[in-house]
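Starting off, we have a lone chain in the form predicted on its own, written out as structure tokens.
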Amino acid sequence: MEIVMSVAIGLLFMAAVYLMLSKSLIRIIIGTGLLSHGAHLLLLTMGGLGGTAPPVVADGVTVSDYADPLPQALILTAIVISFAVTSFFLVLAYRAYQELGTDNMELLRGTEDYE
């Protein structure tokens, strides 16, 4: 199962890699979405996939059926930064494209008048 993980990790990254690095700028959020994607996948594997009972103290539970609660709650807690993150690149990119009629980032860049 970690061997099916790593290689969706790889792939998310890769293609992460390869939108970030285009000239659209959806483009680009689109990746970084693809990319944070593959961190959480990378948390939880790097958490271990193991444990089957809930992390509650119980009667006739050993410590290695436990699940980690602590990768369960980093995912979360990178889930809700990434979805706002993402949100708001969506907001700069509508209204750059609103004011300037394009998302390619080499004619984002300015004028020599702006420098």
Partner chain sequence: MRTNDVMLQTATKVVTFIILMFAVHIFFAGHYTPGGGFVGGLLTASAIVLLMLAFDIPTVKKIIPINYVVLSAVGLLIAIATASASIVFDVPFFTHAYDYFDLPLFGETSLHSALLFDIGVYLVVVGVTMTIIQTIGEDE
Contents of the next structure:
Amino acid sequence: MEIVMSVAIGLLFMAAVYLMLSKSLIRIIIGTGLLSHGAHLLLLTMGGLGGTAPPVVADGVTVSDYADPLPQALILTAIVISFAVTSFFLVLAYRAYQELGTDNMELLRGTEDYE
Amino acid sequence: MSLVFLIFIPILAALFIPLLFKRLGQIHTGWFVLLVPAALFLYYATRLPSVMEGGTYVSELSWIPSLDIAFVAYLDGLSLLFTLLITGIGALVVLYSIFYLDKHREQLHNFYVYLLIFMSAMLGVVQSDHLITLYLFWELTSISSFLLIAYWYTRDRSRFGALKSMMITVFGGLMMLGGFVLLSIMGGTYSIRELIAQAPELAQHDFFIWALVLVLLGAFTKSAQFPFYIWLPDAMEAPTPVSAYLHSATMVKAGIYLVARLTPVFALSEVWMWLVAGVGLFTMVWASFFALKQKDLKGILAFSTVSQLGLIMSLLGVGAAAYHVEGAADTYLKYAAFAAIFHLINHATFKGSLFMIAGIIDHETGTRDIRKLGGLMSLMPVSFTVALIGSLSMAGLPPFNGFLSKEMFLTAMLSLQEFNMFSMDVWWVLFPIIAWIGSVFTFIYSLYFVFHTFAGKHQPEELPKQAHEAPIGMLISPVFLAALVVLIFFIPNLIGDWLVKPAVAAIQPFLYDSPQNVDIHVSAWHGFNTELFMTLGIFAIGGLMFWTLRKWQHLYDVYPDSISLNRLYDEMMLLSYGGANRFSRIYMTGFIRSYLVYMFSFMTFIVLLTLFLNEAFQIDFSNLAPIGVYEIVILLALVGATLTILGSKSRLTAIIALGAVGYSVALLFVIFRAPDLALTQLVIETISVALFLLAFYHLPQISRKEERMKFRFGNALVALGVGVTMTLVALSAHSQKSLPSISEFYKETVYKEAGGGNIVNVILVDYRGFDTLFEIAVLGIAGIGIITMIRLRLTKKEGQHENK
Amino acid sequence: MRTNDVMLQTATKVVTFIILMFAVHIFFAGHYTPGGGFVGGLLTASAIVLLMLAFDIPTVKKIIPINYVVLSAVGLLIAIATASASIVFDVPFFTHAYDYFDLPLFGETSLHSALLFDIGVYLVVVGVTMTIIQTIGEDE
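What I would like now is the form predicted together with its partner chain, since the data block earlier showed the form predicted on its own; can you produce it?
Below is the whole assembly, all chains and molecules, this chain first.
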């Protein structure tokens, strides 16, 4: 399973990077969204997909075979952060569009006459 | 109350300042601030009697125990003296500032917050026994000084001066940190007291000389010694209370403090003695010479401060020589350290009052240009009296305290003849001669300051304002300091017993084991000796040269500006700006795509290289989870949705496909037994799609230009590289675990020690609560950022910059 | 064109409360079973978002007159205060404590200082999510 997952993760990253390198602002944002999905799955796979029980100690009885809780905790924070970052990007994108009238990254260069 | 806590009182008080300023704006915020240094001064003063007997206080607050870093407040004679100076002068300066800064026009909350931060930082510097926290406070003084100099931040000169002081003092601070680290490596401890105890062993170490030079760089930059003094004249752009407080009485004396504090460690080295005494003396004569070139009242005072700091520094250097002389406590060398501390106190009194007078003149006449001033004697009689007392004390005339310490300074310089190491029998003569020349110029600029301002012809047409005497409140502090100047002349031995001797005992523990053993008696008259004739010579030659000042002062204009140290600093700054700019222009194209390509390529390269070098790429097929039908179906959906995004013609499709990817991930979480993640991901995905659709409303309509993205080979290559790298990382990370996972610990302790069942949530709120704390902070920041972008409408407006 | 929202609005009135109840449940249960501050906060936020979809933002603002920026600030303060409270008890920063209590109505219950921290997290999540959505929604 891990090998299949690894390939899927690679695919997600590939698509994400390809989108992020495009000209359109909205594609870049979608790319970052995909990137965070890829990262979450990567973390999960790194910890191992084995484990037959969710990492919850029910009534103080510890089962030996839990899924690894640490990557899960890391991913949980990452999910919420990536939501905040994505929404920040979205607002940045449409404010830039409103102010500058384009979402084409080729035109949104800042350095040409910058002193 | 714990001493460590007391250090932080000003910073804690600073928290309330903005509130007080906003709510109680009709009362000058300074009145509240005044309570802090005044109360601290009174409290610390109660420690005097026992410290006078040689008692010390230590209090410790652990900060980063794993790195052995702690706040250690250590109060002995030396640190108590500085503490009293900081709080005492601080109280006077705050009182003065209440009348100096207008409560309606000035941003008092900024000013007092910076000032209180500085107060804490400075208390920390002089009380810390721990080198690392000492460094921390040291840099905090630089930062608060930066903020205070740039207080009138709309002025170009203020910002320039602030940056200059920051560049130079922080450079020195970093050097000093290097010295501290070397010291701790040599001694195996961060505690100054413990380092002093093992000083003889340290001196044998290879690093010793490096540590010495680096620490001195820190001290010299902070205390404005040659050639680093150039920041101090530019720092005069700060409001005058700040100049009086930071740049004359306290912060610039931090370097002096450091040298005094570390004298017991470094005095074993002759290099220390020569460097401190030589640089100090050279600074003294150089700055006193150039003080006469200045046209700005505060400029004169700045150079005079540099010169006086040099004087104190050189005395400390000579004081260190006492270590090398047998029975130094019986020779005249003993006077050096005493004179250094005594002059430090005297300098704080007379220079503080002079700065305040310069501020009053600026405030009441509208200018500080000495060429426009003159004849203010009859208009501002009180200010004149204070200025006269301060100047004459600085010049070294009786009956003012400056006379006493100036005499001792000459005594100490002459005493170098007792120090006959390195066949010094000829060269020591240079020291008294240079000291004498410096004193002559000190005499001249003191008279220049007071008489060119208050005597001569009044030129009302040159002044922006009608000159008149300052309000009474503004005069309290300078008059008080001037009274001290006179008072100390008559009771020098009281000051000596209470303040100076405990400090001297701390500087020279190798001579005295308690303050009572410091056998020094100050007297104004000690017969016809060399010092007296030197002083008379200073008065005679100095008076003559002052008389003819107008005839030779223009000689200063001959000195070309192009080879000054300021020019060197400017050129270096320009070079670094220009060089950095040219260099970054090479790769900063302005396209985000270029930057992403750099980052991704470099990341791929580094990761692959690491994998290759460590031979980390192995796949372990033994411990795999079984492949299930559900997983494959979901993964297929995920891949399908991803491909849809890549190939989609419309944004709507792309967004819906992104949602599909998100939900597939959530389902994967369900399968891989992560219920918390699945829940969170489901809700987040729902809100995200709603958000995308909301934002979509504002984005451009789908136009025909929005056709399929053109396939780009370069992009695809980079993307492929990243994808393959990530697959490899995922495989090898899973296949080899070089360290046991900490999860086992969590699993074992979660129920018994953390009292929870859901390990993931317990990790979030308990085991790794710090991460969560910062994470919600980031969330908050993102929220604020969005509000800023939408509500505040930060659009580009022309001509908004004040300095265009 | 005026759309007919009656069905949506009626359903929302009921569903919102179910979601809110579930959010509260999942928040408090989080220490022992799946859930916690993050999920609870997000669920609460989604309930409010549902209200906003069914009605409109001004109406919802009238029903729930909360300044969400302040809410997130309060949450952050609670979190930091809980974390630093341990200093007062002379244990390292972020040390949590818990004990079992016999409460009326609930029976034996364990009370955690970690729950206080989680309340902070909950408030920040609700506050920030709603801030984002409300700000974007109100933007003309």
